[in-house]
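As a starting point, one isolated chain is supplied in structure tokens, in the form predicted alone.
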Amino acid sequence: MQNLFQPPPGTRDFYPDAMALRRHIEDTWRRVSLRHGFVEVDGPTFEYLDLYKVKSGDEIVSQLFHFESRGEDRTQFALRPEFTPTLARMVAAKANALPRPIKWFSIPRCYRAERPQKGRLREFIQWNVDMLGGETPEARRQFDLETAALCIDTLREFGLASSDVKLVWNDRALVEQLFALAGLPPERYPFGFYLLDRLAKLAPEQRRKQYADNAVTAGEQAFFEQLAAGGDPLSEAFWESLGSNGDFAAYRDAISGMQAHIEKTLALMGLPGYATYDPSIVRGLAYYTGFVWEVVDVSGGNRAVAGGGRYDKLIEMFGGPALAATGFGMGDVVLALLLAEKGKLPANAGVSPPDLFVINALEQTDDAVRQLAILRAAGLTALASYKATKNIGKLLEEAGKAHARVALILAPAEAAEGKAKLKNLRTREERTIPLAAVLAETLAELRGAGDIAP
């Protein structure tokens, strides 16, 4: 009968191998989120509807999976798009309780209401790290490169090298200066943020249609359609063209001097050669007030990794004090295609093998019962067969196809001796040893194969 039910569009269903890569990549970013001095957190699935506006205003309904309560006060609530709303609830309530800096992270499932494509899906899980506190310019310029270089050995962990990926960076305020050289004045900033964030993703058509809908002057677009052409403010040619008169010295001068203490910053962590200045990084979203940045794939391929940066307002949206911030998200969609491409899945991404396969050719099952469970107690990944059949050649190729590393076999002959035969499937040698040192006998079997430490 066909099966008439699908999972919805945009979401995953996790089957065995699937369900191990998906481990994998929170694994690993759990191991080096910590490894870091990052602690977990995490809050509810859903919200009230109101928290997501707080931060990106009405807008956002419409992309978002939003419902009402029962009952007489249909309170609005909407599963979470992302977690940094709840982190900022979460620390607005405690904040003065809280040790600083706060280093915090976490790996929530999240959901969008948005039309599937390529590493973008309605149900997702995000890596969350976030950084608050810093009294000093300085410290802060400190977070922000710590929560970058997390993100970075985490990508390293995963086998993605400097050449595979990009740390992209900008700032804000120098986002402004660049502005400012090319006329645009402050009350237009904000305007100028939200077209140089999708430039990239804007047809000829579509950016023409945002100069008319917005006023934009001739000198105004001809500086857009530089950026979108792939000029480099950093170059005179760039101004030259621009006939613009402004301090281009200064400005080339602080992005130098911000690359790089950026570059050797990274360096002395052990990550040099993987952040590049791009003038088109502004994190388009209204909160980010300074540092920001993206990781990309260096072939173009794909989306963004990842993307974060400086939001020291946020906190005061929440009714929280004022308080630094910087942190970052990343995707397991994006990422999980990335390390596909690039060939940096693990051998062993599908399910983790079994340490050891129980093979019964006994007319009975105590035995095979008894030594499973004294295995298991130890901590080893223990199978056996529910096949009927004694032929311990059929139950070796079972053994083989669970991709186990040993395999005990009970066999009448041995076993009225009280023995049984340790088989290594990998090496095909095969020894045997007394049923009573069974477990001593696969412990040391696996340590000198070197799958367990010894």
Second form
2 protein chains.
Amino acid sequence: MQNLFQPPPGTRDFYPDAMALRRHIEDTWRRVSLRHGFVEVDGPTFEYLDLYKVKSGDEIVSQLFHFESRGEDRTQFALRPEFTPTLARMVAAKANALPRPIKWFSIPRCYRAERPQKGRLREFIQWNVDMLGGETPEARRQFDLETAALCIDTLREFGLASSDVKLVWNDRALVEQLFALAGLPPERYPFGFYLLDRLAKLAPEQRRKQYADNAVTAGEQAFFEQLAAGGDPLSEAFWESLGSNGDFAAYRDAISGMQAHIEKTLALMGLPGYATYDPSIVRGLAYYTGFVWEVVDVSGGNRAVAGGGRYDKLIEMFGGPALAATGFGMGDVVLALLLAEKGKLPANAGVSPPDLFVINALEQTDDAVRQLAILRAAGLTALASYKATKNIGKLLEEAGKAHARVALILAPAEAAEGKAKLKNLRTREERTIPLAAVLAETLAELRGAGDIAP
Amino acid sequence: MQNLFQPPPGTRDFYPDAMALRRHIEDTWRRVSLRHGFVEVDGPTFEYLDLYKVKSGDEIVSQLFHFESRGEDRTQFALRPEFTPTLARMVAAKANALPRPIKWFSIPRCYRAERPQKGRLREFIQWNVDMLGGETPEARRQFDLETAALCIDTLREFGLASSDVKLVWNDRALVEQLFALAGLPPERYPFGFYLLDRLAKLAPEQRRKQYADNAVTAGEQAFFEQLAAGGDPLSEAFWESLGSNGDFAAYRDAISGMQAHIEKTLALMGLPGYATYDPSIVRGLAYYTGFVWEVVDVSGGNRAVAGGGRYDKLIEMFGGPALAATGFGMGDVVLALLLAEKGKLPANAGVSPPDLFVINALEQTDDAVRQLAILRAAGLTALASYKATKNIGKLLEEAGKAHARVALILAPAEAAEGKAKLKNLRTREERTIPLAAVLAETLAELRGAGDIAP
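Requested next: the structure of the form predicted together with another copy of the chain (the form predicted alone having been shown above).
Entire complex below, previous chain first.
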């Protein structure tokens, strides 16, 4: 039975502490994106339902929250499950007017109509980074690594090291080399991609059904069964047992050449030791066209924290010109779990302490109201007590609990001379200042503590 | 016919310039809220449909986008049309654990299922500010004005003055005094509030139907007709023509006393000249219980930019304890229109210029990649060209167009000696520096320009 006064299952209430953590995550995503020269965009929270079929086919509908509009334009809308279709539509609509390369990021809330589970909610926040343009092989390789580097650099900004997270990568071209080695004819590659993407999730009898339904040869079956059993296609033993006479050395050299390039580029960027080749990374290769990757939590069973890759055909599908594209997404739910596990949540839930706390021991409130307004108009975060007490000791305790840096004390003895006391709550030093100079003296005190810039 | 590749009617694509303006609006709301000691919260984008009936009755349903969940818990959900029911639910659930007063703000996206029109979209962003607790009359008055002052202070931060916007206010108690003067018996007050709220929107025949349906006396009709015709109940002429023998002076004195208090408090807060009494401000008084107000655009036919008031009964309706509450909301659509009309949009769409632009005239890219990473790791926004050219003049042009403050020039002559050039793009001065000191010298250059703190 639903409880009307609870958030719907799979959604969250963001009370102040949870909201501060969400701000920390979103602000970090945004800050590092801007540093790397990406600009922020966003779209509607809902789109025409049919928009999501363009990329994902009809089967997507069962995973969407959708509803009918009211009024004359009765159409089906759906809450966005991801940002990419919106991005593709927006890029396609203005492809020729946008400066190239297009370097966009967004931080949308997204929705999936499924039963919630740990790490998978019905409503989540997903950071999206996309880089479009750059048609040469060199530019594609560069843009693939620029986006992946932004992802790793951001995780580093959160406090995660290469001992915590790894970039595991693959490439559609390498998967095709793998299929060739296994003896699949090129016309079987689409089925190969389809099966590879699902292999880890299929039970033995489900795999057998796939083999039977798709006339898979005994040799191909042996190959898929070895992969399903965790066999390593980078080992000679894997191919010997299959009796393959393909060019295994060329496959291995292609991988090590690419791995060396990725490792060298990331090292130049100050991110050595993050990248590893992983033939099991597939990420629904029907959509991706080249490089694919995930960033995984090393100690958490390789749980994916982020994932992306190259998708050079998509902008055309949304009515735009042919346009090379690469990008990734990272959700807030798994990231927050990982940061908590690694002890990397910010102190004090990331909430900035107030600059100043006004303590009013006078009978009237006019001076306190006036000083609060002057301090706030200058950009300072200024609090005051709402308690009736004029006990300075108790009010100082409250200021301390709020982690205020400075207290302004308005008390009768000083007020009679047009003065007040300013107390530094870290050094515990206090001094008497003219009421007319509260703002200047507070700024000086905060500067002295290194809390704000001179 | 829908165009799949357009945003749904009444929603918006936020390309970089539009997104920068949205950021400017949201960041300003957030920054001033924090300064005034409010903390940020949020809730789900959708709630149980029935939650919205608690505050607004069944008629709200036709104004909501709603949909059924999938899986076993088939329930109706609705996209939030406003934040208040979520806030009331969240406060009610933890009322006893939350420190008082509760000072919350939120910046949710909200939805209305109606045909879009200028200033009213189907998807919009609404800043919400609420202050709960404070049961004495003094505390209520104080909290009413603290929230209203935050609203005005924020509009001032956007660049709007008291010649642009006004706080127009009313109070449920004053409306009851008005009804008493007009001779309405107390049991007719609920109908009076109902009619007053709709009076400006009803055509003469609709008003006559209301009178007939509700057995309104000839005297009451004359009163409502004078209000509908724009008569001023603060003028003696208004009451003389009605033949009222009520205590008009007491009504007028109550208003001028409250106006003086509001004006004095706002003046202490550095916000003189904003407040005006306006008997036509009603804002659906069934929900509000005391002070009600709007901030209106003076030159735009008093279009409301924000609105709010006191709602002391609501937390109980959502399962919580009796808790005094006051707050307001401000949408982004009307605000953006107003800022544009008043020439108060930020320069350059509010986008911060990059700190530095790396110009690479070398054959290799390793040095450029390494320097970009070092500068970004130090928190600087560093860009580079994606063009193939090594023409320094052309690249400097690109750096200038990006409004970069400093250019780092990597060219063969300097590189051979382990050096580079650093050019200040404002003063046009340039100097040669060691490659190993790029970060330190860039920081020094930006400090010299006052762009970052020492």
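Positions refer to the first chain, counted from 1. Rigid core (definition): largest C-alpha set, two forms, superposition within 1.5 Å. Note that the coordinates shown come from a computational prediction; the quantities given were computed from them, not determined experimentally.
Relative to the superposed core, L184 undergoes a Cα shift of 2 Å or more between the two forms. Taking the rigid core as fixed, one finds a CA shift for A229 of 2 Å or more between the two forms.
A movement of the C-alpha atom of F193 reaching 2 angstroms or beyond is seen between the two forms when the two forms are aligned on their rigid core.
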